[in-house]
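The chain below stands alone and is given in structure tokens; this is the form predicted alone.
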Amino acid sequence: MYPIPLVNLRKYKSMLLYFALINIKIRFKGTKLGVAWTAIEPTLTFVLLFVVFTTIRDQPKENFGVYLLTGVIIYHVFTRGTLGGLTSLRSNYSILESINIQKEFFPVVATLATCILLIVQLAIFFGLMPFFQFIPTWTIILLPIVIGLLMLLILGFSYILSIIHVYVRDIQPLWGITVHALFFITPIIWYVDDIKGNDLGNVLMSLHAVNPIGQIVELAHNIVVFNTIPPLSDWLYTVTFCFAIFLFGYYVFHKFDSKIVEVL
């Protein structure tokens, strides 16, 4: 019988933050700007996309800048979070080999590190809003719920990917290609309403429906940009999707975690 998710890490709670901070330090080891890259990378991506798409579009939609920025930051957090979770077991092999610790500890640490770095990205997010003369309404108070679902999704994928990476190292470049593909089927540079009604749009909508991050981006767009509360059906679908990935990942992880050190 599997333990309740995360409950068995209670005795390590004092270590989680410490290891998360070490994780962040290692991620940026050797770079001149360090943690600043957490803000610089998505900001440069946003600026490039904003310049390109406001140039090729005669009349960009209202608040397109904030719309684009919202999608870019969520996508960036998901990408970096899952890639960090993917390597969390192999990169801590020496610790796993030398001390008796729950294997689940390391994907959780990687996700916690992502959550900490998100604070920096949110500062950029809100800091750029005045540049676009955008003032969010009260609906933005629901954004922490969306962020919580995003973290849950990242942790679920981290469980799955870290275990696969133990057995198949090729998963790292394959996942890199996958997240690049997800960028184009996620409503970041396009709007859902714009693609409805044609064959290509129907294909894209079908992919969007099963896109693990697309639903989260759309919830954020509604809350932040469109100042509306998404319908209950959208919330239920996204919550169910995220919890399903999380629980499946947790199941897969604990099914194979007993052989991690042996395989590594």
The other form holds:
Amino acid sequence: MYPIPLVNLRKYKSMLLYFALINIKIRFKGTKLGVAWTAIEPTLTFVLLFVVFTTIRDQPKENFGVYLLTGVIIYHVFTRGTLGGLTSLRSNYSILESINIQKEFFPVVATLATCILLIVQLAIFFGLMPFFQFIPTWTIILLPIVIGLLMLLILGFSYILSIIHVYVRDIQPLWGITVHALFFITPIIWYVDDIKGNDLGNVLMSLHAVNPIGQIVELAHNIVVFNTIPPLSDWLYTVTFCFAIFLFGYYVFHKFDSKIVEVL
Amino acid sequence: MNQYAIKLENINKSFDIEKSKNKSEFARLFSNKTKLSVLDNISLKIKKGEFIGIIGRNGSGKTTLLRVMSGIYTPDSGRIHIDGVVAPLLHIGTGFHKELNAKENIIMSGLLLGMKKSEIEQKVSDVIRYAELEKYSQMPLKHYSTGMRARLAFSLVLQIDPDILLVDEILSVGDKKFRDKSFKAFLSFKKKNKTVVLVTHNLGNQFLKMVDRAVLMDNGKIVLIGNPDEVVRKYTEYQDNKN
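Moving on from the form predicted alone, please list the structure of the form predicted in complex with its partner chain.
Let's see the whole complex now, leading with the same chain.
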């Protein structure tokens, strides 16, 4: 029978949390501000972009601050999460070479660590809203679904990236550039409604359609900033997309995971 | 009841080796690889409570065999049966994280070796005391010496009390006092009817005196299995002939 993702990790249930906390500890080891960076990094990015775009645009749209904040935080979680997942196998080489353990454990632990750090980022998210005199409406109750999809996507990418990183180290700088590109094709600093129509906009729209993180950000914008519930078809599209990446990631991971220790 | 702790049947294992070293990293990805056979049709049965010593020259396949037994390497073909909880002690400071202190590392390794968190937390101070590292317990492991790390690894394994212990040379790095201590620990292991597989290329290793059977390996094959004195004598002759 073909193995199912996560099922084999049942026996490690009690360890996952401890390892995720250790993962966070190691991630920020040596920095003076430690875990506070999880808050500082997206906040500073947000402030920088906010200052730039409110200066160059004559009339920023209504609630531009919250719109930008939503995009920046989701993008930040995705970037940090996938980069953490990418190195998860190589950075645990000493464990892998000394004990027989399900290799899947490591990308899952990295994603769980990202999940825990999300608490900090959500605190900034809701903490900054009053500055823009913004009160979210009831549609925000759908936010947990969006977060769930985001985590599924991060785990899917972590599977793929971590196993590639074992064989080809170049994936690390390559992925760094890729997430840079993703920043521009994701509706963080632009609005989906604004780009429809012209040629360049059409190109951007077709890129947006195949950009999973862009789809997640768009759903979040709708429920947080625009107080609307996106049509069911939009939900289904994003859910299918994220699940497909998750399952494909696991498939690739499982196909190559038996040789990890030898290759490393 | 199954009388064997470890049963290996026709184990083969080979590694991919690059044909040419001169190629760029990128070219190497797609280049043809040759197979280097490291374990060649190995069959071995180890009874419960048996103390086995595996000897052989560097590169004869001893460590690979131990890694196959512990499940870290998947063999290319053949069958493995393991009956009991296995604790591998393969490298110095195995599974330890150099940025973490002794306590954190004990909990992490203990969890990896299948203990419950509450169980390990109770044993942390015992492990540190046995390793004689009380003074250094708050220090990250990167500041530990090799011997200190080996002591920590060994005391941890003793506290876990596994059914099968796989040891790769690591005890030779401790000082005399610790070697005597671990010698006693091995004796008590033996009394408790535990299975131990010890790998060494050092014939002066005092642990060889404890061994029930010795296995001589060369070129990925088992050359001889039997009485330790006889195997050691053969190994010495063998090496002299080669020189």
